[in-house]
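Take a look at this single chain, the form predicted on its own, given in structure tokens.
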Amino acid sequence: MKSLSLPLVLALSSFAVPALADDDLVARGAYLASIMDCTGCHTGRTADGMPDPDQFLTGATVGFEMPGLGIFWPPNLTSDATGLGDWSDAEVATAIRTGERPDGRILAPIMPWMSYASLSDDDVAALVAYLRTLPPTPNDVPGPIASGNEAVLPYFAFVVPE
């Protein structure tokens, strides 16, 4: 078998990988995703009730219901079209750190938006880096339905305490 020259070898590497960001950068965003609880809600259920690990953080199969604001389902956050695809690093950013969609919706209260608005921007950076290096995968969450209408997937209904 005929080797290649180093020069080659890195040349086409560039080609068949992805360029993907720092391995650090990456491990403390996966380490943030996990201390964060981002499969808690954007990771698909199995019939028992526990996270899918073939559904990892693409998407609720569970929604919740917010008195007055209606049936949430958390999205896919992975980069494929269905999630996080169109979306700019900046947007990923804007959005874990405002709430802040980027058509303008804002996020329903579920997600603790408030609490990551103090995240840094290093932590932030490393954690849309760690989204980023997840494998597309298609999973078209329903988006938001006002309370009362008919829920296409279960979800969890809060109740206030009167």
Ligand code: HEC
Second form
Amino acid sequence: MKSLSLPLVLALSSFAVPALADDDLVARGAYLASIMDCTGCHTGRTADGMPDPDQFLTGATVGFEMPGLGIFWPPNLTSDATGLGDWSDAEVATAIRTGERPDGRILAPIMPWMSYASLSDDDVAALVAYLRTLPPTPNDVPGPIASGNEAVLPYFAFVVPE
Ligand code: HEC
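What does the same protein look like in the form predicted together with this ligand, given that the last one was the form predicted on its own?
Following is the full complex, with the preceding chain placed first.
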């Protein structure tokens, strides 16, 4: 049997490999999003407080008050315009690892970007690739507010005993 020439084999394998690699990347991103609890914070909840599959990573319905910083609701991570739709992949990766949003604001540390700072390039790429597979879902989560301002959604408060 005549064997394929080496350049042809290379051309065929470079055609076949990226599709497999993309699947692997997305699967790894899904795994990381689960164990790094992106899902726990950025998923909406039903009235009885359970994570709602219909609001999977579309932004939280419960926020966090950080003393001295304000109240923060985990935003929509889908690629709708109310989520990360207008962000480049590099901007999403930068926010995850450095806390810096495209507008220059540094995310509150309740978003654990300080812990995520040491993510490898491959792992942050996997997370972004996975987020891009989520169905774009409109959900305009309220931006941060100063403590004491009227909140439109519930939030966890940090109480210091007297
Ligand atoms: C403990 C809760 C928590 C966890 C866990 C968490 N986040 Fe967040 N995240 C937040 C909060 C709260 C904000 C908003 C902070 C702010 O506005 O300053 C945020 C903001 C973001 C932003 C910026 C979005 C925007 O519109 O400004 C991105 C991107 C993001 N998170 C991705 C992730 C990913 C990916 C993971 C998992 C690897 C993750 N987050 C895990 C709470 C969390």
